[in-house]
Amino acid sequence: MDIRVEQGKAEKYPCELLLLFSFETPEPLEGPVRDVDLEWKGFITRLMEQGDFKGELFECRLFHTHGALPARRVLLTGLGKRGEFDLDKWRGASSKAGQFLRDSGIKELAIPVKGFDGLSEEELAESLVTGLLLGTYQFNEFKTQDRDKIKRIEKVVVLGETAKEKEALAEGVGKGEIISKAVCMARDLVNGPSNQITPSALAEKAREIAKDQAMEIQVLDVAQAEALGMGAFVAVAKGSQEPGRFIILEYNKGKGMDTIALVGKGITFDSGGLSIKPSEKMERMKDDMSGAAAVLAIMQVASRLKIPLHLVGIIPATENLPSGKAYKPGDVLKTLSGQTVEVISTDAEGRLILSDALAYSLRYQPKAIIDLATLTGACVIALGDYVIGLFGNDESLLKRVEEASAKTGEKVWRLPLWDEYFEYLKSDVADFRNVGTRSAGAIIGGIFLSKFVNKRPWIHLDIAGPAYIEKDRPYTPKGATGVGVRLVVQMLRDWQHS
C-alpha cells in the first residue's frame, strides 16, 4: 500500500473514492465531512435525517456521487457515539473502512484529516494509518492457487487543508507505517509455518535488521551457548535437530544512553517435548516464538525511529522435541546464572531458555528489562484472547507499561509476584522446580523468571492470549497478532518524557 500525504480539500479532490468519518447521530457534521455535505448541497445531511447513515460504531455505506463531486464515490464510515470516541475506536474505524473497500474492490482513496478534540492531525495520522495497514493484513504466502483474486488497495493519499496540517500528517503517516510494517512482519513471522521458520531462519531475519539498521549483531550456536555455561537453553535445543541459535541485537551501543535489555521467548515449534501436548490444536504451536517475532519488530521501530536508548534484543530460538537427545523429566539444569533448576514438565521450556537470557542481559546492566513470551495457558484461562498479563518488580515500569496501553489499546492486566507463591517451586533436589501446582500457573511463571533478574527493574509481559487469535478483531485479522510490539515501542518513545 502505497500512503501519500497531499495538500488539498476534500470537497474539491478528484479522486476514485472519498473516505469520510462521522459520529453518530444527532451530532451535528464536522469537519472534512460537513465541507462535502455543503458542497453536496446536504446530501450526507438528509442521508443521516432518514436513517440511510447513522454514525454507528463501523458503520460502513458507499455512495456514488453521479459528478456532483469531483470524487466518484464517496465511503461514509461511522465513529460511534462522540462521547465514547477514542484513538483505538478511530485506528478500528479506519480498518473497518480499509476491510470494507479492499474487498469491493477499491485500488485507490483519499482520505481527509483534521485535528479535533485535542487530537492532532499528527496524532490522527499515526492511528489511522496504523489501522488501515493493520486491518487489511492478509497472509497469503504460502497460498499458490486464485492468487489474482487476492485483494489489495494499491494507493492512499492522506489530505491535509494548510501546509502546516500536511507537514504534520506527513510526520504522523510516517510513524504509522514504520510501526505498522514492523507489526505486520511480525505476524509474518509468527504465522509462517514451523518449517519455514526455524530458529536459523529467525537468526538471519535479525542479520537482515541488523544491517539494514547498522546495529551490532552476534549468533552463538549452542555449543557456544554451552560453554557460556546456559545448561538451560542448551538442553531445550538439544532435543531437536534444528540447530537452536542465541540471538544478541545491540542498537546505540555505546552512546552513553539508557540501556534497556529486550528479551524475546523463541520457541519456533513447541511439541512440550518429552511431556507431549495432545495432538488437537498443535499446530498452533508454531506461534510459539511470538516474543522473538515482537522483539525483532521493536528494534527495527526503534532504529527507523532514532529513538535515543540503548536497546539490547536478545531471543534465544529453538524447537522443543521429544528426542533421543532431549532432555527429561527429573533431569537437574545448571542455568547461566549458576543456579540449579529440576525439570518437572518438559512443556514449561519457555521458562528454561528466558532464564538463560534474562541472566545473560543483565551483563549490559540494563536500566530496565521487559521480556515477552507466550508463556503460560494459564495467563490465557485467567485473562482471556486480548489481554497481556502484565508482571514486574519496580512500580514506576509497570506504570509506564500501562499509560503505553492506554495510548495503543494492547490491554494489560497486573498479576502479583508474591514471596509465597515461591513455595509451590520449591525442589528437594535442586534450588527449585520449572513447575509449581496448576493453580496459579501464570503466576508461578513469572515468580520462576524474577529468579533470574537479580532485583533489576523488570517487566515480564505473558502474551500467551493475545499473541493468535481465532476471531477477527477490528484491525487484528485471526491468526498471528504481533501483539507487545506498539505497546512496547510507544514505551521506549515515552522513555524521556516520564
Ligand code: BES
Second form
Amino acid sequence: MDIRVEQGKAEKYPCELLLLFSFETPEPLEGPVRDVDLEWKGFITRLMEQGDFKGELFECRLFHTHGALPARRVLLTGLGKRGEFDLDKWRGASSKAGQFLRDSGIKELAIPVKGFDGLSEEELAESLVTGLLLGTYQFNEFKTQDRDKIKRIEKVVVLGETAKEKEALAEGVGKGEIISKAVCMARDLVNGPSNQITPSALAEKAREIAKDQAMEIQVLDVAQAEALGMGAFVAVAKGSQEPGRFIILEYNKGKGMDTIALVGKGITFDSGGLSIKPSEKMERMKDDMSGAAAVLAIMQVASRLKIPLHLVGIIPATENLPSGKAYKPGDVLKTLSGQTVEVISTDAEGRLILSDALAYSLRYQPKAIIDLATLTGACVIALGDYVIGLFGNDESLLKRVEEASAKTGEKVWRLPLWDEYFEYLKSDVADFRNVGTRSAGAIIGGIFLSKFVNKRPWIHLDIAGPAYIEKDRPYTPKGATGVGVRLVVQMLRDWQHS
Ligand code: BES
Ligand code: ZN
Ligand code: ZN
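Can you now output the form predicted together with the ligand? The one shown was the form predicted on its own.
Below, the chain from earlier opens the complete complex, with every other chain and molecule after it.
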C-alpha cells in the first residue's frame, strides 16, 4: 500500500473513491464529510435522515456520485457515538473501511483528515494509517493457488486542506507507516512456520535489521553461550538439531543515552521437550517466539524514528524438542547468574532461556529491562487473549507501561510478584525449581524471572494470550498479532517526557 499526503479539498478532489467518516445520528455532520455533503446538495444528510446510513460504529456504505462530485464513489464509514469515540475506535474504523474497500476490489482511494476535539492532524493520521495497515494485513506467503485473486489496496492519498495541515498529516502518516510495517514484520515472523523461522532465520533477520539501520549486532552460537556460562539456555538448545542462537542487537551504542534492555523469548517451536505437550493445538507453538519478533520490530522502529535511547535487544533463540540430547526433568542447571535451577518440567523452558538473557542484560547496566514472552498458559487462563499480563518491580516503570497501553489500545493488566509466591519455587537440591504449582502459574513464572534481574527496574510482559488470536478483531486479523510492539514503542517514545 503506497500512502501519500496531498493538499486539497475533499469536495473538489477527483479520485476513484473518497473515504468519509461520520458519527452516529443525530450528531450533525462536521469536517470533511460536512463539506462534501454541502457540495453534494445535502445527499448525505438525506441518507441519514432516511436511515440509509446511521453512522453506527464500523458501518460501511458505498455510493456512486454520478458526477455530482469529482470523486467517482464515496464510502461512508460510521464512527459510532460521539461520546464513546477514541483513537482505538478510529483505528478500528479505518481498518474496517480498508477491509471493506479491499474486498470490494477498490485499489485507490483518498481520505480527507481534519483535526477535531483536541485531536491533532498528526495523531489522527498516525492512527488512521495504523488501522489501515494492520487491519488489511494478510499472510499469503505460502499460498500457491489463485494468487491472482488476492486483493490489495494499492494507493492511498491522505488529504489535508491547508499546507500546515498537510505537513502535520505527513508526520503522522510517516510514523504510522514505520510502526505498522514493523508490527506486520513481527506478524510475518510469528505466522511463519518453525521449519522456516528457525533460530538461525531469526538471527538472519536481526542481521538484516542491523545492517539496514546501522546497529551493532552479535550472534552467539551454543558453544559460545556455553563458554560464557549460559547453562540454562544451552540445556534447552541442546535438545534440537536446529542450532540455537543468542542474538544481541545494539542501537545508539556509546552515545551516553539512557540504556534500556529489551529481552524477547525466542522459542521457535515449543514441543514441551521430554515433558511433551499434548498433540492437540501443538502447531500453535510456532508462536513461542512472539517476544523475539516483537523485540526485533521495536529495535527497527526505534532506529527509524530516531528515538534518543541506547537500546539493547537480547534474543535467546532455540527450539524446545525431546531427543537423546535433550535436558531432562531432575537435571540441575547452572545459569549465567551463578544460581542453580532444578528442572521439574522441560516445558517451562521460556523462563530458563530468559534467566540467562536477563542476567546477560545486566552487563549493560540498563535503567530498565523489559521482557516480552509467551511465557505461561496460566496467563491465558487468567486474562484471556485480549490482555497482556503485566509484572514489574518498579512502580514508575509500571505506570509508564499503563500510560502507553491507554494510548495504543494494547491492553495490560497487573499481576503481583509478592514474596509469598516464592515458596513454591524452593528446591531440595538447587536454588530454585523451574516450576511451582499449577495455581498462580503466570505469577510464579514472573517470580522466577525476577530472581535474575538483580533488583534492577524491570517489566515482564506475558503475551501468551494476545500474541496469536483465533478470531478477527477490528484492526487485528486472526493469527499472529504483533502484540507488544506498539506498546513498548510508545513507552520508549514517551521516555523523556514522563
Ligand atoms: N510456551 C508455553 C506457554 C504457552 C502456552 C503459550 C499456551 C501460549 C499458549 C510455555 O513454554 C509453557 O509451556 N509453559 C508451561 C509452564 C508450566 C510447565 C509451568 C505452561 O504454561 O503450561
Ligand atoms: Zn513450554
Ligand atoms: Zn514456551
